[in-house]
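Only one chain is given next, in structure tokens, and it is the form predicted alone.
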Amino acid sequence: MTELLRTLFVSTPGTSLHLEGDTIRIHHPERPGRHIQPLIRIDQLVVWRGVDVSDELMLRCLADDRGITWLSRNGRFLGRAGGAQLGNPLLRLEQVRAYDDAARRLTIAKSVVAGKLQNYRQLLLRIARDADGARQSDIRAIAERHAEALIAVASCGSLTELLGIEGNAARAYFEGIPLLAKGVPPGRSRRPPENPFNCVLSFCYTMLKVSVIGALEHRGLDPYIGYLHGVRPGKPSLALDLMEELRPLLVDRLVLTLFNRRRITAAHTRSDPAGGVALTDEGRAVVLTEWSQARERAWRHSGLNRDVPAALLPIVQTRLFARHLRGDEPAYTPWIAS
């Protein structure tokens, strides 16, 4: 039996977290009462700037290999503490060898992009089933472009060509966003997001990135040495690689649902003078509640032939990736929902 542990999100400024026996005591001066969470049920903490974590709690989390991640008020990743590095150095050496081998790097990158395209295609076809008329035809046309891109990925011979295929498919998807969520403008904007939809999308991508980085570090892999996204200072490229296959169904599907069901309204976001859009405290609480519930949903894993909770998919895929690097599997198999 797999026990699904939870991530404790704390975003309210002025909150402090303390160790009390084997529990976390959550204190805020404007919220009377005793609020505790058993440590045994929590696998990691995600806290926003303005939240204090006591030294005793931080040391206990580090001793238990329970990660703590800090984010800015706008959801930007600030840092992470995860205890002592216990990973296998031989695995990291093999990770670097695979990066230096152009053929291996391209093969891994192609697997990552194929997983992403297949899951986006599934998302589009599922939405098209509930549409009709020209909207249904237009959505299916985008899904067909992803099917054509999948064929092109199989035969492409360079990383540059692969990035071009992936970029064109992503552009077609984001230009078709108004077909998937009524009233949402087309296109992808980030740093800063220019509308509420892209704001929530970026926020949830950050939540996913936190999970993937934690899974990679726990397995002993370097999150900063990737294959599709290359190597750049400060860029967690391997985390971004492994996120690709997870984004369509774990993030995009959730965000589309939030907007189609009007769970996110104009009151949940605010604009800043520079033209960016950010979540309000209330909006952040709504998204985190929905995100936490979505992490408990079980998805069929075609490679393992069993259901896996969304929260565990980053850990499962990281293990499969490590098995490939060690030579236990001839290729990395991305998660494709069945």
Contents of the next structure:
Amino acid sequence: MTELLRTLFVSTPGTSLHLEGDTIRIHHPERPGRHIQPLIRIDQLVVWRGVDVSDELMLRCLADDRGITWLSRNGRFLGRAGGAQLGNPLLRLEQVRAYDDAARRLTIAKSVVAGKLQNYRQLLLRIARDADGARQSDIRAIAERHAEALIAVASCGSLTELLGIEGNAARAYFEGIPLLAKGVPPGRSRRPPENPFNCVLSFCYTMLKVSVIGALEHRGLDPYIGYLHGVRPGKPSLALDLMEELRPLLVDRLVLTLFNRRRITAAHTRSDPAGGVALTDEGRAVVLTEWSQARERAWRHSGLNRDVPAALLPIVQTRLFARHLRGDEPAYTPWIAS
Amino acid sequence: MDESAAEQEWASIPISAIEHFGYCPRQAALIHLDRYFADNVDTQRGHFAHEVVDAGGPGVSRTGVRTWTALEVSDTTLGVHGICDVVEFPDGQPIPVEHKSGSYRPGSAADLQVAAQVICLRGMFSADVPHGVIFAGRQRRRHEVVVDDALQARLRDVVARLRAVLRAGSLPPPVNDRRCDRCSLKEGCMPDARIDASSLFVPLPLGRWDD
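The block above covers the form predicted alone; next, return the form predicted in complex with the partner chain.
Following is the full complex, with the preceding chain placed first.
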């Protein structure tokens, strides 16, 4: 029985983590008392630069297949330790063969985009249901664009064409952001994010990326060889592929809620002179608390005919993906909210 | 696939896979091909029961018999290798004792597992080894398993079928029956998954998911 385990996020600089029996002892000079977390309830550690992980704790985590991910102060992915290489190397060969085969590559990329479009449409239709007047019809119009894009994807014959369809749908969505979150400017900006909304969005995408990379490595797949996102050094393309279907409801919906409920305010972010926006320490703590709660929420999985917590969806989908690669399933079926 | 790495790899197969295969061929493939494993109450009980015998090395049993725990054995003719929980040497002759946390059922895959150990020990010690022993933790009883021609023939057949599954490199279909209820790998095996890609590109109406 797989238990829903927690990710331990530690971002405060100066914190050190130690192994104490079967627990993690969290120490910070300015935080008195003994703080421990049982290892058995934790599936992975995500630590920001400036947090010290003791050798003994690291080795214990590696022995137990408990991944450790390091992020920069700005939340950029620095690296991950995951113990011995897991999974079946034959699967990785098959992963490369599928990449080299243009038809297989396109088929997988199409599934990935379809999953993304379906779930963005779910998100839009859900928000439209509670909206009224012009706002409702405007949101439904974007959902309609996604429906048309889906139909175009079905008959699309090349990766370039597919990327075009996907790009247009994404643009329509991000232009419509003010309809979905009051007072948030339209458009998507990254590197750096130019407003708090995009900043929190990027931060949560990184959190999702960490869990998808973890799931892929755990399954023995190479996160850097993807199909829609291709292969580029330093780009975890397969993780980005599998994130597409998960982004709308696991990240976007959460971030929209955070802004609509004013859980994130101006005090949680700060701008630099070049116009980039970053989370403050307090803002990061708020987002991580909400993210951790959202990970526990159960979602219906129609393929498995049962509920799956958000935190386990990357693992479940990675398994289904591996099965398709190996020929055990004729297609890769993304998770679609139902 | 002709002479691939996978085929050479399975020239020798782990004895533990025999019992997994006996329970469910897909379980054996998930553990030994996919390197997937998960624990449940039954497997945890097994781990605890094994703590003593996993230590490895020489010892003396309560009845004064010389023993060796966690002994690595193999047989190239049958093409198997594994670890015997305990090997006892009552008269200098080895007898494998396989520890099971549950009850013993005659004719089950455990018989095949201990038979494979007997075959290994016969070759490695040039000894007769007429039988092996299964210690059933639930009843705290020892059961003798005589390794005769019939059991050896069954073992050879199972090893050949298991090797074919491992060499094929793909998962056998799920059994999806009562075995799944007690299987610790159910979560990752997903025996009842219905993969339906037919509606993937059809714009779906708003689902029933809610906040």
